[in-house]
Amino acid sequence: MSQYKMWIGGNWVDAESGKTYPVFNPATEAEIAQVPLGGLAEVDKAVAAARKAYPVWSKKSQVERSQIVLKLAALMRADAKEVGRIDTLEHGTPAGLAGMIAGDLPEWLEWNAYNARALMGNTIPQCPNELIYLQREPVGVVALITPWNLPLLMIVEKLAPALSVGNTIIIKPASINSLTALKLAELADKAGFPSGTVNVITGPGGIIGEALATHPGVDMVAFTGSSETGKRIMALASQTVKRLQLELGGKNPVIVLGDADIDAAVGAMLGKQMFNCGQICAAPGRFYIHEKVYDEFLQKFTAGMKKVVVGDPNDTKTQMGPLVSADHRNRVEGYIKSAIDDGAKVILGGKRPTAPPLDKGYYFMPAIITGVTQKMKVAREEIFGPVAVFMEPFNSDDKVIELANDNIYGLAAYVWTQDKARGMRFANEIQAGTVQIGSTPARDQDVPWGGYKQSGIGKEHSMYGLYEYTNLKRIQVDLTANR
């Protein structure tokens, strides 16, 4: 069993407390390692840290701050096996997966670092003796408090942006899987940032992200998770009118239309659902089905989700790993309780498997429900497991439009016909920060990401997300002359 430190200041530490908790591997339920219990004290060191570090790192130049980024790029890339070692090891991603995510997320740094570097500011032409324009500065010191999901795409997705225009960083990774957040802090060390420009403080987040939220030292907070801890998040941070990226939950509604290519949507569908034991906020939430379609759509899916294969991560041919924890799967079994105790039916799965080797380990068989009604607990908030919820038939485009925008979420919404035009007015009408008609792939680096209503506030990824960390500043210069 491993013993971790925290990294803070350019040096690895204890918890001042002196104590730790452990890390099991969801797999086996074997510990695999303690890690340090921080705390408030932690806080105020990487806030200072941090802070000692800013006009370091953001007065270097562009080309520096980039090349030493990609230096970063390069390490993880790498170190690829073993990141993915890791993530499989703490957080059960089949291990195919986990080195496919850890062989992508050098790419989420290089492409942050080269267009950082085409960051352009503005002239506005008011007057022909007065200059005005506009340039964009780091914001300051920069709190990731980021999920357990994806333990270190989160981070990444957050850092490769933050880092790149000159902000300095505070990660808040997730207590149960933080081991990937501190070997980036290793491969950090390595590609030469300056002391404090990094900082990794492990623990509870009740205690180190609400410090960090109300820290007047801190000048951003970027978070991932749910929609509840956000909203708290929100509220401590407008003690000191701190900037604020989040993304948090989603409830996408998935609609097949009667002129579906069926095999295409639930192919790409049930792809969706199962990524990461559809412990992503992408994941599709309702399946809304045309009545036309419904029974050849449901019967294809449920013989696709049969096929799944879950298992031990290791094993090259598991598609599906364990949940996360023993918590979080008992939240899933709970909604799984509450679906039946509303009168929908369980037609697949739902169940812990009870023969060995799956018997130990935090596994759970792939749902679907089906007779769900729009105020269901299961039609209403975020599942955050294998599970496919199955709305009543529909035959209305206005009615499914009107169901599908009857949620507190609108982070995505998939649309699936083969009448372009009638999917655009889709696209126009539902209240999503993502409609995606078809399947229609996407490197995630050059489009944006987030969503409205209660999905979250401001985009993650592409030039958008460049912007969220920076300050919009107006020079003003009087050209008159001298008198």
Ligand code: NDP
Contents of the next structure:
Amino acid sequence: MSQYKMWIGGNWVDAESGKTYPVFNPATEAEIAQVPLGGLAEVDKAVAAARKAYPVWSKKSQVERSQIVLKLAALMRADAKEVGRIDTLEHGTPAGLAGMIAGDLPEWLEWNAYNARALMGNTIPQCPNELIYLQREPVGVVALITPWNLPLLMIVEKLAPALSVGNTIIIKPASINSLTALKLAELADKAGFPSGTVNVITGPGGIIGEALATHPGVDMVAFTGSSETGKRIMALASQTVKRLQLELGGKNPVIVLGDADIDAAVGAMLGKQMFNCGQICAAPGRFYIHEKVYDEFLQKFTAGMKKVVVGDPNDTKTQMGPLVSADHRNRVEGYIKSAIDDGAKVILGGKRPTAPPLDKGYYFMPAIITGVTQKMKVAREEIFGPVAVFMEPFNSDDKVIELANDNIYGLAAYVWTQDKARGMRFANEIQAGTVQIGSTPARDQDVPWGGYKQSGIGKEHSMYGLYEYTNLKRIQVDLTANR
Ligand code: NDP
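Take the protein just shown as the form predicted on its own and give its structure as the form predicted together with the named molecule.
Every component of the complex follows; first up is the chain already shown.
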């Protein structure tokens, strides 16, 4: 078992309290590490270090900054195997997927490092005797508060733009799996960021996250996590009017119209539902299937789900590993129970496997719930697990648009039809940050991601993601006289 330290101000440190807490392997329930239990003292130290580093880092030329971010990308690529191994160990990500993620993330860093060099301002030709131009500047010290569901990816998607444009950062990873964040700090150290540019504090969100959201030395909070925590962070950050970028929950409708290509829809949506055990904000949250194709879709989806291989994440045949923790599995089971209590039917899975070796570890068999109506808890709340929720079949486009929009979230929606004009009506009327008509895979960094309604504020990825980490300044010069 390993003993870890935090990374603050260019030093590996223990918590001032001397306290640590355990990290568990979700596939075996074994304790794998002890990490420092950071607290308010560490928040103050990290903010002071990031503030001190800010003028150093932000005043470097963009070329120099981008080169250091590119160095981090190269180091991560060289160490991708180890990064993937830690992801599997602390999160239960199947090894193949963990390797793929670790292999892809350097490109996310590169995308931001290169595009930060192309961040140009504008001149506004309002008056011939005046020079008015707009300049993008870093925001300052940014706290990155991230969830457990794809521990490294969730950090890199914020870190890459934040650092590339000149901010200094304090990372507060999810406490149940902070080891990839600490590995990232080790790579950042080697990449040559000035001391204090990158800091990592491990420990509870209720203390460290709240202190960062409140601290007057923090200029921006970039947060991914639940809507409840996002609201709390908004309230705390309002005291000092911090910039916020919030990626919150989703309850994403899948709408399959009567003319859809059912095999294509089943394949794509099954993949999305099972990806990372359904522990992903983009997962389907509610299936609305037209009555004409309901039976066919459900039968094919069920057949596909039965074939999903649940098992040891280190086994190359495994498609779905364990859920992240005992608490989270209890939470998902609570939703299964609520569906039954509300009168819905669990037609597949929804239980823990009992046969060895899967009787140890936080395993859970993927589930399908049918007969769900709009008011049931499983139709309204994010389950964040491998549970497909089938709403009653529909027969009217108007009605299904109304039902899809009847939710506090507005992250993504998936519409299946072969009639693109009909699909465009859904695209225009659904209140969500992303609407996909059919399966349209996209390179992640090239396209923006972010929610409407209670799914968040601001965007990640793309030039919109880079802008989030900048302030836009107007500079106006009177050219007529030396006044
Ligand atoms: P939480 O909101 O519980 O936690 C997220 C982070 O916030 C963790 O680092 C946590 O620390 C910290 N935190 C907890 N309480 C506070 C607080 N009071 N003040 C400040 N920080 C706090 O989310 P989960 O980790 O459970 O992640 C799952 C959620 O994330 C889901 O709702 C999911 O939809 C959302 N998500 C959204 C995405 C998007 O792109 N929209 C992408 C991925 C996930 P600690 O770990 O110590 O509790």
